[in-house]
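Given next, in structure tokens, is a single chain: the form predicted on its own.
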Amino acid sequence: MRRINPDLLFLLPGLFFIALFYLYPVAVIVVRSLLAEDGGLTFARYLKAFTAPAYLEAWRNSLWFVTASTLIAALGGTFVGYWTAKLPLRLKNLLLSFYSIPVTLSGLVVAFGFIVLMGRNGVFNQILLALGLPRLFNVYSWGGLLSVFPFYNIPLVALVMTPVFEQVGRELVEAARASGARGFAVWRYVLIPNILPGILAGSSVVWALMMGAFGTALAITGFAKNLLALQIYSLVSESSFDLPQADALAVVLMATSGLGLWLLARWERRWRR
């Protein structure tokens, strides 16, 4: 008789953590999401969720911002860690340290944070108009949102990134630069060969975070930009109740989001080879 190693009895918690709060959940969406009321299956709620107009404008709107949230967020936490490796060692570690405190924050508190500095009545609304200068800046747009998820996402990236530049090392750039290599053609032909598969997987964090992205949206648009997430949230509110549809649409987030997810990996892979 076969005997079980000891060992897998650890991964019995983890497993038990994973089925009961992952996968389980997941199953009774997508099983309610097929359910019609007479008891069979039906996928007309999938359907509609890419034929309604509000529920495909709210995916297109959600796979653009996620999509510039996402390139935004790698492009500035890039440059963020490049300039963070090179600091000395006790600053890197402090400013590190500042880096993570955007991940904790509430997303309320910073929605709100950012209405008192950029809303119509904002601070800096204010001082321009104190100046003699029309407002300029309007968090309520998608320019504003725009705006306001860098806050989290470019120390996220960051983080991602610090550690990836200290493994290329100053060498690799020295040894470019030596070579005859100037400005871009040190970041195109060296630098980002090398660090593609950080970017690539800070990108993925970035991604799958903005995918949900809930809170602080809801806090400073309210329901008058088009988000998946938040159609996801008006469904199962009291005024339009409908489960079965938010579970749809749900599971479209969720693929959406697993797709993406395997593109960037999948690039990750072929760039890491």
Given for the second form:
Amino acid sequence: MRRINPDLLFLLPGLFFIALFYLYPVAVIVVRSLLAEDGGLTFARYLKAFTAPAYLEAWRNSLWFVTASTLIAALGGTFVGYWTAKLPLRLKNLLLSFYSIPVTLSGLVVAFGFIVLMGRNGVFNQILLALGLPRLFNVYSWGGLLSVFPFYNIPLVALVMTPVFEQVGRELVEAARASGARGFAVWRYVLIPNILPGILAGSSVVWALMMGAFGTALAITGFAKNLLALQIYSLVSESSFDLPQADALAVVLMATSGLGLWLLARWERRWRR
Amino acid sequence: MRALGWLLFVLFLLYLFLPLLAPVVYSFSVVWQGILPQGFTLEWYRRVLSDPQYLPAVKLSLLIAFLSVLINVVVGFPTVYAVYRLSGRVGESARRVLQILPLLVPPILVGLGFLQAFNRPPLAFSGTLWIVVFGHATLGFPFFFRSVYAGLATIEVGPLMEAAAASGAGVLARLRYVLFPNVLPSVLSGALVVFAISMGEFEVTSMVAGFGTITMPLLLFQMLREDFRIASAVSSLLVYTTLLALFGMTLARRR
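Could you give the coordinates for the form predicted in complex with the partner chain, as opposed to the form predicted on its own above?
Below, the chain from earlier opens the complete complex, with every other chain and molecule after it.
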């Protein structure tokens, strides 16, 4: 008989924790979404999730909003990572700490900050009015929300990309040039294969976080913007209380998020080879 | 082209900095209606920290954050050690699972799941303080794990534990008196992240908390509709919490 490594016993609390607080609640969500009132099996909530106009619109909105946010984060984060990597060590470390602020900062604080700056009577609009211009900033619009979320997302991608750009330095590009690579070839065979996996890894995190995010949007626009996560929240907290329907939408959300993660992971693997 | 790049970069830093600065400036101002705020006051802080309507939220948030850190240290530390000792494939996939878990199960699913999973005996925490504590501990767990794991990877765990074993220390004593002090800085870092996440957590809290459980973010949400001055003071306190946690992590890393 093989002797069991006693160190493995220390795995038990963690396994118990994960099973109880991650797996079990998710299993409950899946089961309740399929469980009819009389105890039988029903797909009625999924049917509703894919036919009710409000849910379909929420799903479409979430898809484009999250995709757009992810693209903005990928571009912005790559740009910021590139410039951060060029800075002297001390300043760079300071900025990297700065980029990790949004991870722990309350989404409501961010909402408050942006309302003060970009709200109807916010500072930016007051400045425009004083200059005789119309109010151009509107935090309560889709454009407003799209300009709030990069506050979290760009630093997230920048934290991944800064070390990448530290490695893909000028030496690598010069080495490629020295061995005869020109213009497009430098990009295609040297730069992109080195930075794209990082961008895709950062984008995956942004994609998944954005799919589930609702706190900041709720604090700024209430339920005025129809997003999937907000629909779920409203089924939990509002008078439209309906947990099994929320469960079905949550499964749809998890599947959508998972599909995106899987596609990004496949793409990333192709470039790593 | 270069200058344009730097300009955009500085604009981005402003974009990151101004929303953090706005609540702080607001919280010290008597009024802020025009372009610039007017007057200096500590009144909004005084209210949040003394009014029986607001103060309990601050105390409750501190208690919940402390308890979720405690759970993470007690459960997380042995887990990190065990995963670290799992050599090869199993350990690698355990690490990957812990990386991807918070992405596949975002806060909204944690909240929705907790609401339905823990409402009857023997797991009836719904509406109590504990469901919020467990929720925050759950959200913090992957972050705590990552921090301590990174710390463990920088020391020679094997020789250290063998030396301790050779001098007759039992396995629990080895963890408690040998390994734990050696990774204390990263445990502290992880604890501070969990603490800051818990202090600012709104999504799960608002889904699972009962009516009596008003934490600082829940108070802030209410005040965003009722009183911006109180909202600014609560927001600022949360900004300070995050900054202090970050500062503490920098100190811990330097040791």
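Given the structure is predicted, the values throughout are model-derived calculations rather than measurements. We call the rigid core whatever largest set of C-alpha positions still superposes within 1.5 Å between the two forms. Numbering follows the first chain given and starts at 1.
*Asks:* Given a superposition on the rigid core, I'd like a yes or no on whether R177 shifts its C-alpha by 2 Å or more between the two forms.
*Replies:* Yes, because once the rigid core is superposed, the C-alpha of R177 moves 2 Å or more between the two forms.
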